[in-house]
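First comes one chain, alone, set out as structure tokens in the form predicted on its own.
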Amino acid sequence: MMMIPSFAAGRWIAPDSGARAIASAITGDVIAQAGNDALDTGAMHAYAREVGGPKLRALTFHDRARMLKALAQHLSAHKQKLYDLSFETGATQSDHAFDIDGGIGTMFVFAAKGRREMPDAQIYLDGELEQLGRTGTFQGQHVCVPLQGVGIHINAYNFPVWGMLEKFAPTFLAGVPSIVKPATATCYVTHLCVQLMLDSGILPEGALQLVSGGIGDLLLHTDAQDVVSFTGSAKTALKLRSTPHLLENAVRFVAEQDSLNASVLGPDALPDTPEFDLFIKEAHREMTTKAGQKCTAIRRIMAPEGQVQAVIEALSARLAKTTIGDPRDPATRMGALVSTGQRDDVLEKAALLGSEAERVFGDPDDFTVHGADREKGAFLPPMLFHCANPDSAERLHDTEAFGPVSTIMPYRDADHAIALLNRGKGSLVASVITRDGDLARQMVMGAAAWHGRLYFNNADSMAEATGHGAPMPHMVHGGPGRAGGGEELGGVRGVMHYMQRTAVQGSPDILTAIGGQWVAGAREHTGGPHPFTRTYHELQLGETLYTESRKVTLQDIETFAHFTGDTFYGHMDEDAAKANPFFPGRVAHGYLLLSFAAGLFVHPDPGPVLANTGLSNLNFMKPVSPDDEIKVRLTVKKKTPRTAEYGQVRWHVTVTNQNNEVVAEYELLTMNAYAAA
């Protein structure tokens, strides 16, 4: 027997009397127990905001980006731990891939956008500047910078593991403590999860602690720098969603709830085709895989109506080839329901869904399970049922069965497709089996705003596909209507959901201060060595590099444009530039220009600059004519730690003529290292 302990306020707390009982989903035994009902959640919340909160905030998100790669690291040396106490849960070996593998991956992705995408720095910048005045002495920008409050986050039972640190990961990142709520039924599983975290000695105090059993009063200590994340059931989030407490303070609130996914056979699939096997397998793997408990599962299956046979001819014949049974024997395809008592569930949304539909495969009182009790165990076949008149359907469109459960149903066209997947009023996630790129941009069109992912697929694109019911890190999660109306993942669009955006108002001096990255206008420092024999941590921003002018000849034109092939009339025929609205004559090639500019900043010599690794924002903003002279001033920008060794500076360059007018202006990139060779 297991005891799951909470860990609260950085303790263990063991369970108490009014522990709830929980059964293998293989065996139907009793295997644990978790819950105390005198659990101080007062004291959890204010112990994450007052030392959990504080000790984030003080790193960069650099720092808790490296955090989060050492403990997906620690997690996967020890995953094989979580994939043996996971298949109580009904789970098979290859379910664990969605959720134990497919939590750590999303740690890795948090990890690494943390580094690519977000400053070593406390504020992140929202967007470019705003120039507010005339001469640009006021200006705005957005910042971001971490909530003050808590993450608490209210988990499903079907990922323990991937279900928690999708959540905990961009939560992490943005500088907030998480206090997670995993489901009772699978707790066991995400207590491991998180002792290993702890253990591992990475988490900053405070950064993390869990709830086994129920929540009590929690969320009756939230107010407005909290964020409440919820996956599970329509009725559970609406419940929670309502409480007063939560709506006088105006705490955010995220929900993933009940979602009737469906997936379209393009009209150019047909049989024989790869995109109509294709269609087949992702339909037969969301039906089986955990079972069908997934809240991306493919709940409703549509065909052209002169398909419909040959997909349930096609998917009847791959459903009858899963081996249902104990998820450790390998042989195994399919596993248990996580407890008998959402096998009933089940069993009551399937018999809905027959009052419109006929049953075409799956008997749940005549099917074979290998290696365990069918009536002990929380098992059930695949359930396969077919509406021939969808249009006319209730039940089909509004109830999920939340279990290897799905219908087929027939459309005439395109617009009849669309009006059908929308009828389910909001999914996750549609999926569109076509090689038609016109189908796909009219599915986008009418379909999207009813769905937050729309997945197409096709032979061109199968072999890297990562499937219709896999939520990656890099797109966002949720979608509108029935799947709650929440948003997650998405990269850095994730970590953003724990943090404030605020617009800032100043000076080019104040706004430099505060975002870490030096804005056109402010104070610039010169006069010093040749910035390029400056290391990474020698270099301020400001520091400015204004060079001496170099002319411009007729002759370097024709030189660079015969030497490169550049022969654009432009820079070879007056009459014809003249012609043009924007030149007043032959002038200098956009890309002569840049190479000059760097001939006047760079120095020669061997020294800190590693490599020159790109430029970005260019602009040409007025042409050179023969005789033109130009200058260039080179100003620190931002850096960026890269490696151990080296770090990543952005100038800011611009390019005048001899009358002080802007002809280019860009940023630069190069790689420096932090110490002198």
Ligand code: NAP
The other form holds:
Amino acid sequence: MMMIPSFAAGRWIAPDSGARAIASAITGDVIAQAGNDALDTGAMHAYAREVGGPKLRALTFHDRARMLKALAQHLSAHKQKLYDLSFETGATQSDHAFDIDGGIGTMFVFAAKGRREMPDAQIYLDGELEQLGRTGTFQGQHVCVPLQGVGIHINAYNFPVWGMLEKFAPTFLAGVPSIVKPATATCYVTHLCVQLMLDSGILPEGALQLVSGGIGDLLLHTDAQDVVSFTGSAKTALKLRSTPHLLENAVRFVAEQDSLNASVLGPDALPDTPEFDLFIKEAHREMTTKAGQKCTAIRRIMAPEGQVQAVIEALSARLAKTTIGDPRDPATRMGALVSTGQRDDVLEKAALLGSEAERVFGDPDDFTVHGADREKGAFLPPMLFHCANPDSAERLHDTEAFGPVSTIMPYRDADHAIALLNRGKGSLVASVITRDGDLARQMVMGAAAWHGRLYFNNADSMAEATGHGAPMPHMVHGGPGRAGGGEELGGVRGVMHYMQRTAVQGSPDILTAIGGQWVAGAREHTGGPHPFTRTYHELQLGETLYTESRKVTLQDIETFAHFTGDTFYGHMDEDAAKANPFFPGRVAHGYLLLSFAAGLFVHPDPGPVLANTGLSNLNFMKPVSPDDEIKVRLTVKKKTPRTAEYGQVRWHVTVTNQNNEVVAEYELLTMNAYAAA
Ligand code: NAP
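Show the form predicted in complex with the ligand, please, the one above being the form predicted on its own.
All chains and molecules follow, beginning with the one already shown.
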């Protein structure tokens, strides 16, 4: 018997009064207990806020991203332990790829995005500067800072590892401590994962706590700095989100709940095409992975009227090959549901579907289970229903049988398919298997508003496609209406759920000090050594070089044109150039100006500048005519560490003419060594 403790305010608390019994999905025997009514949730909340929060906020995004990566590596090294335990939930080895490997992979993605897309700072700048005054002495910038509360993560039973990590990674990256409450039925797997994370010694104190069993009155300690992030059934979501304390205190509540996801076979995907096979493969995978206990699983299969029979036959043939049994056996293709209670719930929902549709594959009273007792374990066969008249059906579009159950239905044309898709009243994902771009566009216009993700797949993309049912950490996961109205993941977007966006207004100097990047109009530092002779660490924001002037002659333009082959008429033909609305006559090439600018500002000797790696936000603002004189201002705008030896410097560059008019503006990127060679 496993006694699953909670981790509260720095201590492991064993189960005690109020503990719940947890049964094996395979044998039905009680294997664990979790829960303790005496858990001091007020102390947990205070500990997260007073110990975890300050420690996390003292770090930068990059510090936390590095820790996430180290945690992901640590979990990778120990994942066999998670696999071994997770079989007990009914999951097969290939199911582990979604839950355990998927969870660790999500952490790796957030670690990489934190380093690449967020600053090595404590404040995140959201969007561009907004010039609010006429001359730029008063500007605005949106910033995001970590909330000063706690992320309370309440998760569903089906993904005990991924469910926790996909919420923990963005919360941690934001700089907010987490209290994780997994579903009791599979909390022993989450507990092992939390224990591995805590034992790694990587996490700052107070960053992660665990509630095994009931959550007690934890939600009653929350306020507007906290986020309750829930995944589970619509029923529980409704109950929790309408808790008066949450409403009175404007506590953020993010919900991911059940949904009636669908997949559409495009009219072009006829039975002899690779797309038809792909459709069958995806539908089969969604029905059988995790025994259909996936929030994104395909519950409604839609095929053109003329293809319904072919789909039933092909899908049934594939389902017939699905070996059901002990998930530890490598020959098993589908394991058990999480509990016999869940099995009974699925049978009840299947009976509801049966009132509107005919079961065409799978008999719950007649199927074979290998290596386990069919009656004691929570086993079910995959069940395919056929509804010939989906327009008049109701249950079909609102009943989620959270198991290996799906219903096929016909559609007449694209508008009909869209209408059926949207009858689910909001889903996490809908897929369309087609090569037809016009159909895809029509689907987006008609259905995207009702679905969190639209997944198009065909022979061109199928080798790399990630699957209808796999939420990717880079893309948002969530959906409107029935799906909960929430959104998670989506790269840095997911981090923002745990941060406060604040509009900051002030002078360029004030905004430079806050944002850690130089704002045009802020103080410049001039007169020192050439900035290209200064190491990454020596350079300061606002450090500026003003160059000498250089005349651009007609001969320069001629030479550049013939040397590069760019003999565009605007540079070569006076009359043709004059006839062009942009040019007063022949003008210098923009690329000539950039080259001359580099010639004006570089320092030739070997030094800390290692390479010019790019140029961004380039604008040519005014043409340069023969005999105009140009000069350059080069200012250190932003510094970002990259490796142990060097970092990136973003320089703001303006090229002006003899009348001090800006002719070109851009940002130059260089890699600069931390130390002098
Ligand atoms: P559930 O019964 O709604 O439970 C979800 C979580 O809420 C569990 O941790 C549960 O804890 C907790 N909970 C239940 N009542 C509570 C209360 N009064 N106060 C505080 N916490 C409470 O859902 P489930 O059966 O675990 O999961 C299956 C459902 O989740 C399906 O409908 C599925 O579609 C949905 N799901 C959605 C997503 C998504 O991303 N949208 C992902 C996975 C699953 P206990 O277990 O301790 O009761």
